[in-house]
Each structure stands twice: as structure tokens, then as C-alpha cells.
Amino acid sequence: MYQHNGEEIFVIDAHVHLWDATTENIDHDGGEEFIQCFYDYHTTFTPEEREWSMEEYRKYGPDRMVEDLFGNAAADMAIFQPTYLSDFYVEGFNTTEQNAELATEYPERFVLNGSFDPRDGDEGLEYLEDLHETYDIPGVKLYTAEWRGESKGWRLDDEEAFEFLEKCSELGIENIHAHKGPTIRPLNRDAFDVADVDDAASSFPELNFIVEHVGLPRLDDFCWIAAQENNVYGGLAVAAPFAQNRPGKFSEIMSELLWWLGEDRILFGSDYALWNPDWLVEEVLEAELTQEHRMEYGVEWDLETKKKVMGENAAELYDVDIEEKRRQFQDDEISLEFDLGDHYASEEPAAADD
């Protein structure tokens, strides 16, 4: 558990990937443009001394991922959010099956989500059922701007998409994570528009819609939708690293989210390996709202709010018992490997290594 000013905070990184963007796996010019755009985001919002080389960024492997996430106790658990991009990458960018290898090795530390694409029709519905049967996935990650042949995207409020959401409801797959907001070359910005979340959330109140990247740059649109739909949540991936080199913007984003959504519907995510929680968690926890924003919005980024955003809200959505996890992590394989037992055993755990 992360120690912040003497207080313990259980961190669930709700948005991580294990990708392969090596040249051997690229099957379309879009694949190279995509990873180059990711790398631009990485270098723009990463401290210079913590930047990766492009070579290691293309494929970092499971061992490095485990050490980056858990080695210094920056995160306690992580949630895989797959991104298939099957038209761009020979074996996919990071699929459920690929992520499952690591999630199966450390089931106590990882949550494995699946995905669907309504353009796959009946085969896609069967695939979703197979994912549920094989991995018991509790959620899906959706990429509405993914290219498929001549198609450059789909909408969450399409009739075909509703068939898949009905299937999710039937199977008990409750958490629907949708990338909404930042465009990535060569994908289309409008295909990531947050507007289609509104009807889907209204039509399926039994599902939770986690809007990844909080709709940026359409933060206003997202907030107005989330204010109306109690089953809409905000995922901080992409928003979180603003804490590092755009603290005023981070303060503005968090103030808007806390004012519109409240502290119970915001989830931390690093978007690893876009950014690394081994430094990002500290940046977010040390960030402060400006006095101007505190006065205008009447919100606080205080300890109790941080605990909810950094882990408790995700734990609620994914039925994670934090106290049980704390006991389990005293001597699990990862704690033994990285000598983390004290982080979970004592009332005043050792400080996370920097």
C-alpha cells in the first residue's frame, strides 16, 4: 500500500496494457503511426529522466510490467484494458488472450477485461460469450474509433452495439470502459466523441460506463452527461499525467470532475505503458487544487477523496475486498519477490521507494 503523508492508500491502477508494437508485428502504416503517437504522448507528459527509449517502448514484456506496477508498491492491483487494433497489428496490439497470460499468473493482482466490436455481428457475440466462459471477465474495454476494413469506427448507441450491451447485461459483465476523448493517429477524433455514451447509459442502467480519459478534450460534454447518468464514471488515464507538468490544468480537470460527478465516480488509471505508475502515483497524490479553483468549485483534493479515487472506487465496481487483499498481499509471490511484506503487514508501512 502506498504511504502518503503517513496514511495508507490502496492503489488500483484501473487502466493498463501489455502491448507489442515491434516492427515485426506491424501490418499497416497505421500501426507505426499509432505507436509513434503514443510515444509523443509519453514524452510530452513524462519527466525527462523517466522517459523510455522508443525501442523499449515498442515491447517491454511481462517481467518489466510487473516490476513497474508493483516493484516499489506504487500500485497494489491493476486492471487490463485490451486494445485489439487487428487491422494494424499482425497479432493485435494487446488482446484479452495476450493479457490473460500475465493475469493468469498473478490472478490476485490483475483484473482481466475483454472487449467486443459490434461490427463482428454474430461471431462477435459468440466471441464475447467465449471470453466470459474462459476468463469470467467482469468488464470490457471498447475502442469506437478502431478501423475495420472500410469502416473507421462505430457508435455505442448503434442498434448493433446495443445487442452486445444486452449480452453483457445477460452475462453479468457490468463494467463497460470506453475510450472517449483523445485522438490517436491515424484514428478519427469524432469517432472517439463522448456523445454516444448518453443513450447507452440511459438504456442500460444496470451497467457501469467508465469513460476513459474523461472525454478530453470534450470535458464539458462528458461532465454534462455524467451529471445526468449516475452509472457514468470518469477514468483519469491521460488526465492524470497533467499533474506532472501542467498542474494548473490538472487542478481545473479535477475540480470540474469533483464538482459534477463527486468523489465516488472517478477512477485512477496510468494507461501504462503510456505512463508509469512508479512516478505518476506520487505526482497525482502530491498535486494540489489551486486556491482559485477551490474557491470557485468548493471541492477538495483531500485524503479521503484521494483514497476513493486511487483505489476504493475501482474496488467497489470490481468487488475487491481491500482488507482481504491486504492480508493476501503480505506474502504473495510479488510481495516476496520485491520484499513488500512490510507494506501490508504493519500499521505504518514502509514508504514506497522512489
Given for the second form:
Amino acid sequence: MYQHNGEEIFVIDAHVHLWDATTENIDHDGGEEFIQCFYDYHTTFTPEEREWSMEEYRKYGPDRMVEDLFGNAAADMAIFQPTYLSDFYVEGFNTTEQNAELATEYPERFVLNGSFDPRDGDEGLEYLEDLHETYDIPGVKLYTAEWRGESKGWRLDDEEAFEFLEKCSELGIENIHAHKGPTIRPLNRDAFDVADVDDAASSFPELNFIVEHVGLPRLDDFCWIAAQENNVYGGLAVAAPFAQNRPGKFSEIMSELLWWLGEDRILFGSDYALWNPDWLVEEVLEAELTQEHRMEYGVEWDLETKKKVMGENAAELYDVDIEEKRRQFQDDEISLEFDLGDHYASEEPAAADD
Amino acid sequence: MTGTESDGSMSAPSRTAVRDRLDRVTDPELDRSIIELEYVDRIEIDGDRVAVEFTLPTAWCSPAFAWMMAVDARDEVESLSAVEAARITLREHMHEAEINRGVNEELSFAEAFPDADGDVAAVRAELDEKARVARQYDAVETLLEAGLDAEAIVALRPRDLKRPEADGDDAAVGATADATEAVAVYVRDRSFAVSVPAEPIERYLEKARETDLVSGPDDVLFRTPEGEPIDANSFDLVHQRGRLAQVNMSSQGGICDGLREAREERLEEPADD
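Since the one above is the form predicted on its own, can you give the form predicted together with the partner chain too?
Once more the chain from above appears, this time first in line as the rest of the complex follows.
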């Protein structure tokens, strides 16, 4: 629980990965370009003293991940968002199975999402069913710019994609996270076009569409779609670290999001290990909207809004009972490991020291 | 009519004239001048030949965008009467070979990039449209500050705009204006006029014309992002979308700036040791 001006904020990091970009796992130049590009984003928006080396960045492993997320209690829970990139990486870059290693060890702390690729056809539908059966996935992360053979991407409003969304609906996989964000080498910028979310969201009102990276560099298209489709949400990954070295810009982006979407449809995510919640959560919570933006947009980044964006909105989408979690985390394995028990006990009736 | 200085065709172009021309080239995604963004590293003038070198924030900036900037730089510099040929060199880009060859051999994008899906025209049109929407925000803000209301603003047409000294010649509006110039805006069936700074209006008109939304004196001046005339009732929403288009561009600019700084630091590091 993040302590903010005497108040506690339950943080669900809605966008994390456990990836493997070691050279042994790369079998296409695209894989090396991809991790190098991630690293550029990492160094661009990370305080210098918190930057990782490239070696650490390629593969950090489950122990370090647990410590980075929960060690200083910056995050209380995290949601895995897989990124397969099977054409670039021998075993995949960040698959459901790779993420499951950690997610099944600490099921109380992690939510495990799956993925699908409509270009896989019937086999893909079976795989989605398998993921549902094996892990009971509550959501999927989709990467429309992923290369597959000759194809350089797909669209959410393709007929084939609709078959998969129907399957999600049928299986109760309600949360559809789509990466719509900055260009990532070597992927094509246009494959991140956000327009396809519009038709999908209006055709599947029973599903929630979380647009990761709030569509940057198509924030305008994203906000306009989200203003009309109330099952469209914005994931803050990439926008969040602006708080650290572009605070005026963060204020402006957040003001726009609050104006167009309101405070109930924005979800915090670090994009770990692009950025590390152990400093990012604090930067975002300490960030302020400029006086000028508050006047212009008439929105506030106040305690209530922060509580929603940092945890409550994700809890709503993923049926997480925050109060129950707080009780559970007083003595779960992770709290014991990092000595965080007191942390989750602070609102209990004052007890004598045991 | 284009407002450029008339260089004597016998003498070499001045560095200022070349820079002024390059200043008109924008990064299409950010709608900011490549001079202002400090992309231009070097201008070399040798008689009637001009060489320009430029670098983008990252090596993987969209090849389509890089292409547009290179082509625009070539065309702007070659539009000077004192210039016979411009040689454009993009540096440190993953597709610099294709782009430099294509631009200097006057190939089309499709010829330079046989693997690409098609030409850059559609991408350019989409970005021009976004730039227009963002520029409209500034123009409309200027008019609101001058006291015009929504109803008056949505009804404006190019014929309602006049440079005070322009002797009633509508065509005078649309040339480049400096910050001190003003334009008269006639409203309420030309019953009165207010004077506003010309620059934001001119900048808007430039893109409105490029996107073919405003071509004649009687076309409706301001439009929704979809290109339709604006209903006074939805004026506020359309204006807010213009603001959003600006925030989108400047946010992307923030990412580009950050990536450029990171790249510069990395390139400089060995020198520090």
C-alpha cells in the first residue's frame, strides 16, 4: 500500500511482463531490434541512477521481478500482459506460459492474462480455450503489430478477430487489452492504428477494451473513440513515466484523459520492466496538474482520482476485493518475505504489540 | 506571392534564404519546423548547389515521415531561383541508404521502398489533417480572445478576412505573416470588423488549403476534424478536439525529444571518458 499524505492507496500495476530477450532466445534480427528499442524507451524515461544495464534488462527473472514490484510495497498486485513475438524469439518473448511460472507461485498477487492471434485460425481458438481451461484467464493482451510469416499485423475489426472476440465473450474472458502505442522497431507504426478498436468495442459491449499506452501517438483518435464507447479504457503505460522527466506534459495528457474518459476508465501500468514501479508509482502519485491545466480542463488529480486510477478501476474490471486483499496480505508469502505485514495492518483496530 | 526574397539567379543563395526555406519543412507528425526541432546539422553552399544534412531523434523514426521531410527539404531548397540542385543527406537512420538514394535520384517512395505497401500520400494526408485541426485550435483561440462568439466563428469564410493594407484583395491572406501583422475579420454580414494577430489565422489557412477544405473565398473556414462545417451547438466540443490534437502532437514530441536526448548522451559518452 502506498502511503500518500497519511492515506493508503492500493496499487494494482495493470501492465507487467516477465520477458526473456537473452541472445540465446533470439532467432530473428527483429528480436534484437525490439529489445534494443525497449531499452531506449527505458533509458529515456528512467532517472539516471535507476537505469538498468542492458544485460540485466535482457532477462531479470522471477525473483528480481517480485522484489521490484512488491519489495518496497509500491505495488500490491500486478497484471501480466503477454507479448508473444514467436517469429522473433525461440521460446517467445513474454508468453502466458512464461508469466505463469510466477503467477501460479503467487496467485494472490498476480493476475495472469492470455493472448490470441486471429491469424492462427482454428488452432488459435483451441489455444485460447486451453488457456482458459489451464489458467482461467480473465483477459487477453493483443499485439496487432506482431509479425507472422509474411503478415506484418492484423486488425481488431477483422472478421477473424471477431471470431476470437466472440470466443472470449463465450468463455467469460472479459478484458481485452490492445497495445496501441509508440512505434516499436521493427514493427510498423500503422499497425498500432487505434481506429479498429471502435468497431470492436461497439460490436462487443459485454467486453472491456483497454487501450494500452492510451494510443500515443494517436491520443486524439483514442480519446475520441473512448468518449463514445463507454467500454473503452485507457492504460497509462508509457504516459506514466512522463511524470518523472516531463511533468508539464504528464499534467496535460492526464488532464485530457480525465476530461474525455473521466476518472473511472484510466488504469495505471508501469509496463515493467520498461519502467520500474519501485520509483514510478511514487512519481505518478506525487505528480500534480498545473494550475493552468486544472483551470482549463476543470479536472483534478486528487486523492479520490488517484485511488481509482492506481487500483480501484483495475479491481473493478478484474473482480478484486481490495479490502479482502488487504487482510490477506497481512501474512501472505510476499509480506512475510519483505516484512510488509504491518503495512497492511494499519487500518485494523489499534492492537498491542504481539 | 510566396513572399520569398528574389535572389539574383547569378549569385549563390544566402545561408539565410536556405534556412528560411528549410524552416517551412515540418516534421509531419509534430507539425513543427525541422529547423526549430534542430534536425538540420549542416548546410553547405557551393555556387548554385546546396547540400543539407539532417538527423532525426531516433534511427527508427518512421521511414515514411523521414521520406516526407527529405523530399520537402529538397523541394523547398530547390524552389530558390539561385539553386540549381539540392543534395539531401539523412544521417544515422536505419533506412538512410534507401531514402538518400530515392530523394536525390528523384524516385517515388514506392520506387525507393519496393517492399512498402504503397505511397506516402495517404499518410501525409492524414497527418496534414491532424495538423489542420491543431492549427484551427490556435486560430479559433485568437478569435475568441478578440471577442468573437461561436456563432460568428463557425460562419466565417475566407472573404471575411482582410489584411488592412490589402486593398480588398482577398488573396493577400494566406501568405506568410510575421508575428506583428494583423488581419481584419468581418462579422455579422460584414457590419463590423475586429483586428486579430494574423499569424495563427495564416498558419491555419495554409493547412486548410493544403487539405483542400478551403479553396475559394466562399468556403466555410473552420471545420470539424471530419471536414464538415461546424454546428454552433457543437462548437465547444470541436474546439476541445483541436486542443486534443495539439496535446497528441506535443506528447509525441516529448517522446521524440526524450529519445533524441538519450541518443545524444549515448553518442557522446565515449568522448567523456
